[in-house]
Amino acid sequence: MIESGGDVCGVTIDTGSIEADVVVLAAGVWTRALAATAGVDLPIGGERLQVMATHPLPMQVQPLVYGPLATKQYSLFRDLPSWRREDFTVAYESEQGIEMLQLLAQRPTGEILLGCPMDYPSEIDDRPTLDGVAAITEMIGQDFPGLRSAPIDRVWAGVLPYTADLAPVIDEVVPGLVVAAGHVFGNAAGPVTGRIVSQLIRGAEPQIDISECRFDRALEQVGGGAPTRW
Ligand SMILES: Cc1cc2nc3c(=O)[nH]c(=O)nc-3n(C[C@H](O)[C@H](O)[C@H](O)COP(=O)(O)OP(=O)(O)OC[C@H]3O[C@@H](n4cnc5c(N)ncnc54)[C@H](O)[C@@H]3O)c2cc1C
């Protein structure tokens, strides 16, 4: 970030610098390190989800199947009186140091996406691991044996940003620097966030109340490998 008298007034890039009246910082889990260059501490953590994709196969998953192991991630299920963690936990999760957000989805191309082992690396790391691949393999073998011989095309990981209260930070955090980051459900929240950011840049009143997303709310630190829950 380029600063002048405490205000952010541009960014440095590989090929030089760009001056700006307002800088919008919306870099997912990478936001924290970039904000630190302007002296701002944003308590945003990273949750890694790994995914394996098969080669295209005849349509058989329509369109998405969640398995029982996914229930521990959602308060919707955990808060049910009859829900017991031990019924929705398997040995390979602790052996591989992950929790399984168990789901399959099939794209119109026929690719089936298999996932998602979740963990919390201490540093941002969007590389899949052998432990993650082993967990997916075990999960398919146990719960979806019809896919054991599926040809595999590729494996990757994404890192979801999140905050301690699961709401993003959408605010002008110092003069000239608007942050929009920490969206754990960013696919769903992206369009409305874009609208709010455009209103903040123009100095207009956001069309919805964003007090829960303000930077000055009491946000605890995140990380340390502790799972976040939705
Ligand atoms: C497997 C998986 C399943 C998911 N399922 C859902 C779902 O069902 N529903 C849902 O709502 N969300 C879902 N998400 C979460 C969703 O993907 C994220 O919440 C969303 O991507 C966050 O958006 P973002 O724009 O804040 O960050 P990102 O999508 O991470 O985008 C940040 C961008 O900043 C760029 N960047 C970083 N550093 C720099 C730099 N120095 N200069 C320039 N660019 C930089 C990065 O390359 C990246 O393109 C899922 C995520 C995963 C991994």
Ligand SMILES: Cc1cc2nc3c(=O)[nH]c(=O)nc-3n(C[C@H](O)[C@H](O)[C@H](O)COP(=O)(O)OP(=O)(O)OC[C@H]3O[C@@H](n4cnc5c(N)ncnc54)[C@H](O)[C@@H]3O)c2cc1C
The other form holds:
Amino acid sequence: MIESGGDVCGVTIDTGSIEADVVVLAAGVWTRALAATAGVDLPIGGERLQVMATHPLPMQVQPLVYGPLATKQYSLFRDLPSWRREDFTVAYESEQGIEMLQLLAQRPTGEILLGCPMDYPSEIDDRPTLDGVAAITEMIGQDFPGLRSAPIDRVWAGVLPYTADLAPVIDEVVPGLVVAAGHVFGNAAGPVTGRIVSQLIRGAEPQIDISECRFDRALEQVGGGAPTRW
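Would you mind giving the form predicted alone, to go alongside the form predicted together with this ligand above?
One chain, no partners, no other molecules: that is all that follows.
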């Protein structure tokens, strides 16, 4: 970041410097490290989800299928009076230090996506692990035995940003620097965030109340192995 008198007025990249009236920082899990270059500590962590894909198979998974292990991730299930965590937990999750967001989805190409073991590395890491692969394999063997002989094409991981209260940070965190990051929830947040950011850039009052997303709210630090809940 380029600063002048405490205000952010541009960025430095590999090919030089770019001056700007306002800089927008919306880099997902990498936002925290970039914000630190302007002296801003953003408590945004990274949640790694691993996925295994089969070679194309006959269509058999319609629509997206969630398994019972996924329920503990969602408050709408955990808040039920009859909820018992032990009914939705299996030994390999604790043994391998992951939690299984258990799901299957099949693409139009025929490949089936299998996932998703979740963990919380202390540093941003988007590489799949042997523990993650083992958890997916165990899950398929126990709960979807019809796919035990499915040929595997590839494995990868993605990293979701998140905050302790699960609301993103959308705000001008210091003069000249607007942050929009920490979105752990889905695609609909993108267009809404874009509208809010455009209004913040112009110095206008956002048409949506963003008090729950302001930078100055109380936010605990996240990361380092502690799981979060949606």
